[in-house]
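Form predicted in complex with this ligand, single chain, as structure tokens, below.
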Amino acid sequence: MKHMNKPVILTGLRANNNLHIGNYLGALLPIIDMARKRAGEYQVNLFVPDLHSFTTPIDHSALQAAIMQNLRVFVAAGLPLDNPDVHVYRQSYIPSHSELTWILDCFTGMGEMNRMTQFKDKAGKSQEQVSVGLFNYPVLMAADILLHRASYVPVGEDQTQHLEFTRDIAERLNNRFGELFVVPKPVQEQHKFFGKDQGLRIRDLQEPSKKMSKSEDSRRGIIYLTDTPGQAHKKIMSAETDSLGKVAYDAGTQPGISNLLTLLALISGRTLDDVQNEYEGRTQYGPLKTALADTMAEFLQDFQDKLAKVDEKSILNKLSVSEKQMNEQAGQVLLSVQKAVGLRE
């Protein structure tokens, strides 16, 4: 097949919850900006991993329209869907990924899940019991990446752990069985690949110790892209900062302000370097929010107006025809993975 050719570029947005502007900076826009200037050197895979939806409790009746709501950003992002070396899909469409989670499972440890710092997050956090689901989160995510034999898969810091993971256990396999597998880039080459020196983490806005999480209920923390741009303007104005009373890019003694520059810098396509030599040094923390909610606030319209615009038709067209594709595709590689373990001649 002639799309196998190409180096693949592959990320998973879950439809758990809205998205924000953490999901959308560390994980859709890198993976778009690829789709749209480099369209032709790489295979684009954005998938909705819907399997992945309820490692943690949802409300079931309204995961369809949570599905729907994804690809829907995904094109109002700018997702090119008339290109053929994109390929739009739902996770539970394409059912060797779950054939294969089986398969990895029984080459995976417990102690290495067990390692894994979401899982003890969430796991923690949670007031219900924790699925097994839960657990084996990251060896789904392995099988989303390893079947479509991706190279580089665009996420934020969080993911960084099952990214290693997913490395090992492929060369883990390879070793054991030949070169069934495409092993993705070392984490650091990707990072380089997409631009950065390390993953991105967008802080919540009123705790920036943490990450801006759509599994937190901290609303007002939280900037959603279907905020109205007047409800984003609140929230940045009223973000949490500091009392040293002076602006410098310090993650450790000031991620709040921190936070805000990097947001403003990614959100206005300018360098952080440009935006920390504006703002360095100022003694009031005012007009760099003041800077950032007003662009966040134009940012949101716009995105919101190509939003409203999406044709649901062609996202249901295109799905048809890539989940045919990827099945293909994912097939091939499965079977060879079946052929090694014994399963098939």
Ligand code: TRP
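Residue numbers count along the first chain shown, from 1. Just so we're clear, the structure is a prediction, and the values are computed from it rather than from any experiment. For the two forms, the rigid core is made up of the largest set of C-alpha atoms that agree within 1.5 Å on superposition. Compared with the form predicted on its own:
- The rigid-core alignment places the CA of Lys246 2 Å or more apart between these two forms.
- The two forms, fitted on the rigid core, differ between these two forms by less than 2 Å at the CA of Pro57.
- Relative to the superposed core, Gly40 undergoes a Cα shift smaller than 2 Å between these two forms.
The form predicted on its own is what I need now, so please give it after the form predicted in complex with this ligand.
Since only the chain itself is given, any partners or molecules it might have are not part of what comes next.
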């Protein structure tokens, strides 16, 4: 069987949410930087996990528009569509994802899924019926990774359990049926490979004890990439800080101020040390907020100008080419699994 001869980096962002600055800094930029610098050495798979999109209730009529909008955001952020080692595809356009998920389901224990803390967290917050899809989400994620023989998958802190499950199920089937899957690298190696920005956690501006999350109901503490510069400026100026009256970088005692310092460093392209040296020790928070608000407004204006100029035809062409290649590659892996479990001669 012919396999890819380059190690694979795989990542995806759920399509039906309005992406925010935390997604941009913690997920988009690191993988785009990786694609630019290492696509010759690695195959970079950036997929739209549209099947994951309705593990929780959504407006299904808006899903297609959301998929294209997120792809436009990736291109505006600098994704090199013309690189042959960068592949962009929609999960549901590769039917092998669904079939491998079912096969993996039959080798997965209920107890394994019951231990997934992300499911417990989301199920606990849900005001509606919790779906089997949400419970089963880690198995589909494992299929996404294993079908494309991915060694490296940038995951945040809340997804590390899912990556470990992927390694477990791959080793389980490999031990029983032979070398079917490439086992992705363990979490520690993932963090080392992707560097300090991997899993970056930007905090909510109104509740800095929590990370900025696109699934949160409150919009006041979240800067969306679609916010106007004025809206973002207002959100930053009203950000929650503390009553200590002194600028210091200490995520434990001053999470709000630490978050603002981090954001200013990242958005302005400066080092955190440089920003700390400028603001630490000041007894007023206003100048820091103003500097960040102005810088963020400029960033959003520039980004939204680029977004408006993205050529959607180039995205559709890239999807067509990538999805043909990914169907062939995923189909090879699926066929080997089907043969191993007795579904094919």
